[in-house]
Amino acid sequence: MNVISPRPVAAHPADLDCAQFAKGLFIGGEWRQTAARIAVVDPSTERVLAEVADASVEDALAAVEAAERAAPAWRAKPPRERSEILRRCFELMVERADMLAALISLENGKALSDAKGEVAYAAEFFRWNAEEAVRIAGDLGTAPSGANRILVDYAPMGIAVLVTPWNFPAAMATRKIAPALAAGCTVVLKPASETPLTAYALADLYREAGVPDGVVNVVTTSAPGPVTAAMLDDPRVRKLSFTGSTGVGRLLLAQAARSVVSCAMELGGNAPFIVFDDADLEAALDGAMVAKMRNAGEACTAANRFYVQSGIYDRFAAGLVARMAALRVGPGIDPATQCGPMITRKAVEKIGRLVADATDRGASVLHGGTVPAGEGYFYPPTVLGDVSADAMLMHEEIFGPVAALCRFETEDEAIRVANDTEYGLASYIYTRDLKRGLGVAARIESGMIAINRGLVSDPAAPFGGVKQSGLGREGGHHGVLDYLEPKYIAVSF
């Protein structure tokens, strides 16, 4: 049975003054106030933490103007100097990890342990891209005809608009900002209005690290559609990087097409978690808890559909129930919490509808499934057994702490059902047979695959999906290339 802990009293992280990070929009290195405000709510308690500025279209275009003014000097700055600034951003994030984790936990609701993990992950994008900044190399070759040499150089793409979601308020921002800056681009970040405080706290940190005014601008708005559209219609904007739902991504792609803006899209997921009979049961259960319950399931890479071979199904189900039942549910800021609240009441209601639909179609509730009374947007860790293939949660992102289990018999069947989705972001495979694991991975339609691991993300690896899960890659050396334009020069010498 899950234990729901009360809000801690006088715990130091919970005493963080969130209002200090609500100084206004961050444009051109200055804080700009607005008459309209956006309330930031703690999902654990439903209390208002702070109110941040609410940008208009004019404010957003002022941010684009600031990015344009800063662009020539940043573009001309030697790669080593850009590298050292990015390295300093990494160092400051590490130094302030506890404060940043507490802030994330308060405005997002995620367990403090998850928030600390996010800060470490987010900081690593600065360290990795500090190293990439000095390794942007061109190419020199000879034309097959011998008539000339082929010289390929790389130039910064230009001003980038970065749109990030609420579930990883630090990591989703740094995964875009760090490679953009390494490439020599200037940016306008539009963080989610549910979790803007982390973005503003980091803006102050970037300035302290030496990022020049106007290179990074941050605007929050309650009208994301018109504000983002206005920036995409501005001819000075040449790049859009978006992380969020596939539905919104489609709309942004259509808007970006009007000005032929280069787009990178990290969209929805519906990750399969495949467990074969020969899998190490304990390792598979360990991986399942990471893949499903990291950030309480509010992750695009979260395991959504658990396909377990019949010979191990009952033992896997029993083990997963035991582990989910042992999780401590409570306010994210409480150090004892292992599963925090969902981001909003609407998110809880959506999960409830998906679970009800699955049970109506024959699934059994092995654990959880009942929303607790009281304050906060909580949904309990839940395990559903023998879920029907036509259940809605097999085709939509759950984005919550619900594990849907299905049986399969053969390898071909597992691959078929795993690929039976419009998404293709992440997949997980558990087997002791490496040949089988690699063979299945080759047939799975997914941009990222973890074999005998519950965690797939790494700043040094290309992050992204296929099909309706997106376009382009973030992380690795691919991340910087996404902000660079190759320039071909024909020369004879």
Ligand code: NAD
Given for the second form:
Amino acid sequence: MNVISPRPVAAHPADLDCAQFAKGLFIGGEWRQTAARIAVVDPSTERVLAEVADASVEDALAAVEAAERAAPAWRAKPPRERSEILRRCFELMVERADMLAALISLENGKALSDAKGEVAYAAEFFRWNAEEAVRIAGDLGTAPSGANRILVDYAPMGIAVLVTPWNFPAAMATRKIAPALAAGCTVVLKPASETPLTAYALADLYREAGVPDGVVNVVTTSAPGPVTAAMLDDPRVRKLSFTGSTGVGRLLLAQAARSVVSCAMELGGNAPFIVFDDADLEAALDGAMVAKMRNAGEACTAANRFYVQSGIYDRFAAGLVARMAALRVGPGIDPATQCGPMITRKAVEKIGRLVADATDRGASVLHGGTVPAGEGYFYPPTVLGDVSADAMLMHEEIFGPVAALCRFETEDEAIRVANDTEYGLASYIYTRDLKRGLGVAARIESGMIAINRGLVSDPAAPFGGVKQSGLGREGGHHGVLDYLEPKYIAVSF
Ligand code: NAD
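May I ask for the structure of the form predicted in complex with the ligand now, the form predicted on its own having been displayed?
Now the complete complex, all chains and molecules, led by this one.
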């Protein structure tokens, strides 16, 4: 039964009552409370926003059971009907965009403008996949021997477990849920426990849009290891789609191997941002601010290493310092804020260690670098100059508002240093010479490359990485294929 949920409104985004979304685990269309609770903290104020339910292994397996019960009817539903439900999810997300953005901003800390951008991006996955749901076509060919026809159909994989990070609480979930539902799969979502409220608010919205009970289940837990392992060991689960760190991804790949569960992995990044001497300086600076500062640097696609050719280096460094210095830092929920806090105190400490290591190895602090006193997990916009190749932050994700600049001389050198990483998610290239840009793009080892742009993400494009940044693609036509198995039928007419 579809229940119309109350429409939460608040006079000011900061007044949103977050506790209304902590109704329990969402299993089979019902809210299930647990004795144990997980506190959700506002990173801007360190105040507890709400406490959500804390799933045990038994709860998670009940969610798998609910997904299993809902599966036959969902996969049998005509694609047009699935499509229309997904379309309605898109429309409701757009209608509730302000409320969802406020919720994301409160639990994640990101600037309200970034949160609005995330809601728009997240909603698009429903619109795109509503269109995909009715365009899933197989193939028919003749066997080379001429003896029979080769018919290839696509079947939903089955129950999918979806594990998502805290940095895009809405988009990382909808980027998985929308194609899974379009393909005819039912799902159990395990969102990050730092930002679970958005996942639960969206669960309510899916139900209102007509998603049947049990098709989407949401469980939060303080024990992601055992809970996810139990679901992966359940033979009813056939798909794992994970977005998060490379370390946890490796662990889950090993666990999934036990039951040979199909895996999609969207993992960490270490994006190079290469600026050639002939680049349009203002465009490169605009792009750098987007690539570095969207979500205050807490993005897998965030520019991590800036390689700037020596002829433009000083002007680029001065321009970047001016722009970073002009940013307004504050609570994400304040509409004037451009750079919100980090997710946790631990994240601030990690960034501090990376910056200290870089300066110990000779980098100069061109701007920022000092953690402010007071409440909230803030790290200031920071620019480091002449960072050495062996600094830790050149090899691991900074995940914060720190731009590390290095000089280079030749194109070959830029490509060599850009590829000197185990990661391969996104890369950025600035040059006025498109031939050079495309030539460099061909030699860069990454799944996504932006030329003269600071943003790559697009629901209509295949998002994903090479090397240890992941397996598989989300978005575009590839997104829905990830939840389908080709089924080959040899047929004699
Ligand atoms: P994380 O790997 O710590 O956590 C991601 C998810 O995995 C969370 O839901 C968490 O609860 C769960 N998890 C943690 N330990 C687990 C375990 N032992 N077993 C099962 N599940 C476990 O990552 P994070 O800190 O939440 O997110 C940041 C990371 O995500 C960064 O590395 C970032 O680059 C990456 N990321 C990648 C993409 C992409 O599309 N490639 C997008 C966003 C974030």
